[in-house]
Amino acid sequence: MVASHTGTQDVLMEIRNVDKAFGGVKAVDDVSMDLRAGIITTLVGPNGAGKTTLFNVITGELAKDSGSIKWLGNPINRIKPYQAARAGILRTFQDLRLFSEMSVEDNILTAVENNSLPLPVGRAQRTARLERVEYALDRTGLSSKRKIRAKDLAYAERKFLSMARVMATEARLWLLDEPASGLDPNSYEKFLEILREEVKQGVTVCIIEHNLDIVIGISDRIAFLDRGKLLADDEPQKVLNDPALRAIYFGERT
């Protein structure tokens, strides 16, 4: 298991009481709290607890109705998605979002160039990017498939090529949405490899995840969120064992 940290971390992304409503419904209800360097993150919580609204919030897939969010201390709050790409904030997606007819490494590629800043265009850019692909392929297993269609890859290899994309932008901040769900226990393990690794190597975390192997596996920090309110933000085994969210969690709430 990771080690357990103490919150002293450089604050990387501050949020500070962000509402989003969709009617009457409150998806994130005044949620504060802060994504440390060099940490993973996890949030948990039932369906339907504003997981993945926060994080379209934070990378600007939807307009947050209220509060605040500064990434490096300068404030983020009308960030498009493209700004938070080149900002160095990248997410993936439960649904992957890839190129379906294009080759594995032209879909990382596409990724280096769409979300890395703008540079002028040269040799030794070009041959930089290309470097990325390449160690995005290795650490990920696909160097063989990189010419393969991604509609052709097996499922695990699909979601190892939505990480690739990540990774071969250097984005110091990664936001992973489910993104072990329905992996194969040797997929599993080298996908946590995979991420160990890349916290190593300076980058930081938050995932939502639902597999709780998965969570007291990876996490250095978990936060608890229902019904869009934070319940929790803490170090992993005092939010496991308290016994009011887990019984949020298992759905067994008075």
Contents of the next structure:
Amino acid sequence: MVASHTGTQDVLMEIRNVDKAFGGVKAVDDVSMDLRAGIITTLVGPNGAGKTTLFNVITGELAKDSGSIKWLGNPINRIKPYQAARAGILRTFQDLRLFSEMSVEDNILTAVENNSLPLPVGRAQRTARLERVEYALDRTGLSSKRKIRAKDLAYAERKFLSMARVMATEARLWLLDEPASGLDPNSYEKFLEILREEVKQGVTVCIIEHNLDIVIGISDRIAFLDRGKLLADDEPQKVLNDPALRAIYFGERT
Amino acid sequence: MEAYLLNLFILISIYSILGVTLNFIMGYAGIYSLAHAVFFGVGAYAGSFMAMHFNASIFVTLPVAMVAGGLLSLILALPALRVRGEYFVAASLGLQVLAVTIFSEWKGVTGGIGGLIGIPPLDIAGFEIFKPSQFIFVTVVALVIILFIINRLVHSSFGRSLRAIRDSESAAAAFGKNVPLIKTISVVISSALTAVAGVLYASYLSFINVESFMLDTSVLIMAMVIIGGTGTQAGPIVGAALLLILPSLISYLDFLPQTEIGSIQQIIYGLGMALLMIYRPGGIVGRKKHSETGKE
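What would the structure be for the form predicted in complex with the partner chain, rather than the form predicted alone?
Below is the whole assembly, all chains and molecules, this chain first.
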């Protein structure tokens, strides 16, 4: 991807001095970073670096201890997960959390429905939703599996369903927690292609990823976390070529 | 014999309403309530109170009973739905115990332990339903209407939200579902519809007391749902029919010692339920243990 355009985009999300501790352990330690529109920011770092915790804090699944987060210029410090979703911030889970007893298409359809009250929706809205579902089914190649229950899918298909639920929505920011882990090379090529296409169409992505090939293949920007601290947030080449970061990443702590 | 069967079918259709409404929250939202008999009782007492003191028209008794059931369920729903699964079961058990005490003590409305006698028959636009042969028609129509309402809900976006919450609460929230609100609405709808069964029951028997609305009834309704098939449309009705017909069938078996019939029933129930859960955990109507779908 083109690295030169990073830094010039609008800032969608502004994270400032965010802390989150579990007992005495600082899972997120004074992290400040910006998520810029229309690019892929990759969060890398060893296990336990605080990457998923940062996602949980952003979406309101966990309350942060201090710091502030702004979304499109507005503070979202006390947001609840369902409000984050409605504001256009969606996330996937490392353990997928599919709606396992529901069919593939119902998994995707319910992801685009966010009305709480049991009232009928208009025909136009319903048609628009079904079109989004078809789009996501088509893009992820799950069209032929639409009636199958999520729990009866193969592993790679489950990963793609997790992506399809997000793709069908009109969210502006996707927080993807290891979406490609465990995929065979063919599947992850397909996954990368989907992701690049969506970003081209205007989606902003922040992705947690361990596989270096994928990190190099998709990142416009890399944020490096270790033990809760943000050690770098820069262009991919700079981060990946930093000897100190490489040492941490490959386990040669000094 | 005909009167006996008619009575049995009326009770089956009333208990089917109870099963169907419990299944709505249990099977689709994953909310396991041991307080279902409370809302059955609230409907019965509220409907009877209106019928005895004001007006016996179902256009008065039904709405009042439904509102009473729905409002009371908020007391359970608002605090308890913020906790997860097994804690809700405990909270509902608490409400059940509390309600039995109120049902037996609040003499002005419930008649205390002795209950209420002389409850007027159903009055549908001036037409009073006395005969069981007419009453069965009313209960079946009520069951069909309630089935229709729940069927519509289950297949709407609201129903999908419920099932999503059942399967993964955190993922449902991550996709914009206001989980506590949706759960609360589902409990209120279920309880309001349950109250309808209470009104029918009270006006059918013309006599009610607290014994019909105790923990055993809540457990019986839950057993009907589980045995018939949780999360299926027909399951609760099959379960209600089975658990109400079985005792009569057993008592017709001549070779069983009549004095021991009660214990034999319990043994058959216990064994049947254990075996069913081992070999067919989805219930009689539910899916088999190993799903056939998804294998190519």
